[in-house]
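First comes one chain, alone, set out as structure tokens in the form predicted on its own.
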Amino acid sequence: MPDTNPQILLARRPQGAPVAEDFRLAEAPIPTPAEGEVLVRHRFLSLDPYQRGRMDDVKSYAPPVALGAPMECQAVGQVAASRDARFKEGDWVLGGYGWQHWSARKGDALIAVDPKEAPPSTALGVLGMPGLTAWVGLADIGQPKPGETLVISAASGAVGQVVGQLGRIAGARVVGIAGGAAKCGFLTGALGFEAAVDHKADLAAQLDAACPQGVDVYWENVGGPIQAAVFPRFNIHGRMVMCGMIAQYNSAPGSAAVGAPPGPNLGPVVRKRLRIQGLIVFDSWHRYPVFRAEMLAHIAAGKLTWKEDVVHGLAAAPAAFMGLLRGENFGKLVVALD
């Protein structure tokens, strides 16, 4: 066992989009498991854009990540010793926390990985948090019906990419909204979607195209100017779930974007009976047996891929962050700690 964790820190808070200076790499001893805990040797950690908002300190839904204090993420890693017997050396478990390569943990928040089923990373992505989102805000906030139109911003990303699929499986057709040819190429291609929108070119008329009957549900990732081109496009009683504004989060707290366009004219909320509502997954952690259950099984019965993007090495931590930030990542983003 090394004598050191390795660990990347806040250093200090970003002013608008975060730079290499906001973070630190620093060693700490290794944590020694309390009774109950388990220590965890991680060998993937999740990077997503929620994390930003944690890099500010304003009240949000969980509390922001101390100055000097490891960058919050979740990680999948090994059982390294234990003082719980529900785990074993050797386990492969989904709870790890901090971009480090160790972490002690409460067996209680600690969710057993099977990698036999899947390989261990997908725990954080089509298996973990943004495949349980996309499930989650598919059931009970868009709930596409066949034959709909269901449109998703940052398609090709973490959480898009599921929604999509799990649209598809529902009988919808889909829309994805991505940046490039590249990714607008997956989501037709590998992810079998009916149409892809790239934001980078003509994006009002491109949704015309793809959209000839309208919008139905529109999953929202992004924000910004691609939110203000798909609102008018909604039909009546469409559903708009609200999952994150990547657009915003380098905004100062309460402010718009920058150089974004005002926001849409909420007016036809009304005239069209619309239904606009947030999510947080961690509202949900308790659905998890159950998500992972029908996932596998999507999974196994061919209806389900993904993609991963993947950097290597807790070093590389950061900048990936960052390009994660201005939309860089294609896939599921992680960091091996090979």
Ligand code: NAP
The other form holds:
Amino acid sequence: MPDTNPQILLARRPQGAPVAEDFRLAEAPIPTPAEGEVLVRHRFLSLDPYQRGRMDDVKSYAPPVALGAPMECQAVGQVAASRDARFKEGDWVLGGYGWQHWSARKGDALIAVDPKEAPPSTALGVLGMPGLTAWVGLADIGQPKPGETLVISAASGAVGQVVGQLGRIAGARVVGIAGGAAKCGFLTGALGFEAAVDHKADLAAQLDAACPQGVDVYWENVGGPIQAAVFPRFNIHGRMVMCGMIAQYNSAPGSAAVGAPPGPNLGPVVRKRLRIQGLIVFDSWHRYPVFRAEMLAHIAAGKLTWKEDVVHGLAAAPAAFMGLLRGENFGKLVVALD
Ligand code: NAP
Ligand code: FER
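Could you please show the structure of the form predicted together with the ligand, as a counterpart to the form predicted on its own just displayed?
And the full complex, kicking off with our chain again.
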């Protein structure tokens, strides 16, 4: 067993887009689990857009990462020592914590993962937080009906790829917006979407062609010019699922959003009886068992697949995370700790 715990710490709070100097590689002792705790050896770390928010010192649903503390993330790993009778050495679990190799957490904070059901890293993606986000947001807010048009921004990403596939299962006509030909080809190819729109080319013309019947459900992951282009295309009784607006996550806290244009004219919300609602997936962890069972059934039936973007080694995490905020990932971004 190694005797140190490599970590990546928040060295300083970013001004705008994070840069390498905002992170610091360090080593700490491997934690000793207290009574009721489980020591987890991390195998995969999850890099997610919300972690950018945790780098700022602002009030949110969760406290910010402290300066000098490990960066925040969920991890999947294996139990190395357990002082909770529900877990034994070697078990795979979701809920390790932080950009580091080891963490000790209360057993209550961990979810058992069965590697025979699906590769363990999927507990960070299609069977994890991003998948649950897609499932909850469609069930509670989007509610696509057969034949309706569902448009998704950042559609090839961790959340978007699941939204689109669940939308197809519900019988919707799914249109994905993504950056570049490779991502768009993935949407209409492997994922079977009806159409893909490359936001790096003429957005309005492509949306007109892809959505001849207008838009019934818009799943918002990005904001900015993409939102402005989709919004006027809503049909009566349209629903907009406000999942995220990554285009403005690098804005200074509290400032007018950098890079965000003037928002869409909200006047039509009244005439079209639109419904716009946000969600925070962390409200819905109690629904995880039902979600997981349903998703495993879709996978077994060949109706649900996933794409991961895997980078290797803890030291690769900062650059991969910075790339996520520039759209450089292709699929669910995870760090494998080989
Ligand atoms: P992701 O889609 O795998 O990766 C982010 C994608 O966003 C990039 O690949 C890129 O896609 C696009 N992007 C990145 N920077 C951009 C920019 N500056 N302008 C325009 N597009 C940009 O990430 P994810 O984990 O699935 O998250 C997607 C969204 O869901 C994010 O807004 C995230 O905050 C949100 N989310 C919310 C919840 C919740 O509880 N509300 C939970 C999970 C995720 P393209 O190259 O295709 O443009
Ligand atoms: C996310 C973006 C934003 C997310 C949560 C939030 C879980 C919440 C932000 C806030 O409360 O300020 O991707 O994922």
